[in-house]
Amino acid sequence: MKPSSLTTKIFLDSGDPAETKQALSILGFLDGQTTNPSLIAKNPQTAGKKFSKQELLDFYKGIVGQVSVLIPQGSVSVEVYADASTKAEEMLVQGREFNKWIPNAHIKYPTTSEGLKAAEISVKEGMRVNMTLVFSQEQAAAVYAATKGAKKGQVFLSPFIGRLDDRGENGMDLISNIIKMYKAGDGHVEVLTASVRSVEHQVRAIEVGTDIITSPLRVLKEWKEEISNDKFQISNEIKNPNLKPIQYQEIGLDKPWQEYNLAHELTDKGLERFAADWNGLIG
């Protein structure tokens, strides 16, 4: 059972239902799970195998179907295939199909111009979305603007903090900055802290008030070991003096989403990585 003192939703970041079962056993609860092409590629059942495109989609459908049964009251993020040339219409076709796979899906779109076009239409159609590969406040503001009118719980925003840390920037600053910026809004976008690498990330994300955090099984295990039964936070801010601070920007939320700067090299690299991992399974 989830402790009443823990308001942040806890997701598992994994493409393996066996890990879902382990996480449920370790924590006693899960609020959801995030998947992506790279995580599906790491599933033990893909080792040494090649799939046709349809076989790979069927495999993905089977994986999220198993996860959905294990956490029927939670959210399961299912990511569309997208590379730098994928158009919104192509993403929408995938998103609509994936949304039929399970009743508790959030469809993951990249936070690019084409991804936001797809998300804007998806939200109007009543679908739930998770905007991924977020690395800037401007991108977060654009997601807010593109999904205005959405209901609470319909839109997730996934900033990737670990990948910012990898290049010497304090990814947790981005989470804090987005939360601060969103206070001026209506609360329809939930911040989902992603690319978690450590218990320190886990703890700090909870402390700054992230709505959701998704973590690999390894981090969830370590986190559980370090906390007492009903104490899911550790006091004292955790800082890494070797990471460059990310300064807060005064950005309004009232512009059309097309007027925000969506460009970020890590978003481009993330798309490349996901596409490569997915295509690497096709033969």
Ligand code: G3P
The other form holds:
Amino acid sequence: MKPSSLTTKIFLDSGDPAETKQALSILGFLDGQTTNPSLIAKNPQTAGKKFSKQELLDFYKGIVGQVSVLIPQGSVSVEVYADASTKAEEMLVQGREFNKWIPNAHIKYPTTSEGLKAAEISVKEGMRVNMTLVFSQEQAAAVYAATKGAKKGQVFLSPFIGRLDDRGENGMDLISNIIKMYKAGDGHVEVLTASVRSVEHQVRAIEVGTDIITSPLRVLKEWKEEISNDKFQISNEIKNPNLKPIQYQEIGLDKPWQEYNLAHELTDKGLERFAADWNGLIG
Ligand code: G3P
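Having seen the form predicted on its own, I'd like the form predicted in complex with ligand G3P now, please.
Following is the full complex, with the preceding chain placed first.
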């Protein structure tokens, strides 16, 4: 069902198994799904509801369990709870637990110093990880360095392009820049384009060579129409004059990960938003 010329893995970005079913029926295939606390908060079953911490974890486990059964050959990303004060050890405890929920998990850790410490250990333990809230090339280089030795497919890197666009920077440039930087490496980190807002993002990310893209159901639906018209290879370069280009930086991949600059305002804000959405369900 998947066009043979399409080598990019196509994921759904959703916390709702009903959408997984719809995506499967619309596209005829799905290579994976990404979830996060905000997407769980958008699941219609959480509307107007409050959970205890344990009930919420059980709910999340139930959701990813259903998704996992629908796409057993795919990858399902499950995100740890983390706020600015969460230590690597606390993330690891969650990651190890979530990894037992389903056989096809990628554990999402934030691309912060504590998240990278947790990821480094997780990878050594054989877990699969998806480093989230990536907004800079330096962060991508740090992820590469922290996970060296991982097998192909074990590490995903999720740059959030829409949130860069939202503040006037061309998020797609970050994808191209990271792909270019990773060309000097061994290919153990797969670039997963996230925070996708439009079918133009979808088409362009595939064109620039992202390994994976995760998109909301709405975008997958529109994109399916493009595939049906055999248009998915047509260039849709985003030349929005309102978006400031993000320049490529010459960054080597061979430093210890702790020496890269991990700071980014949007990573901090993203952590806050995920934590707030999760905590908003607890009462
Ligand atoms: O995959 C990440 C995504 O869920 C974040 O998207 O639209 O909140 O920036 P958005």
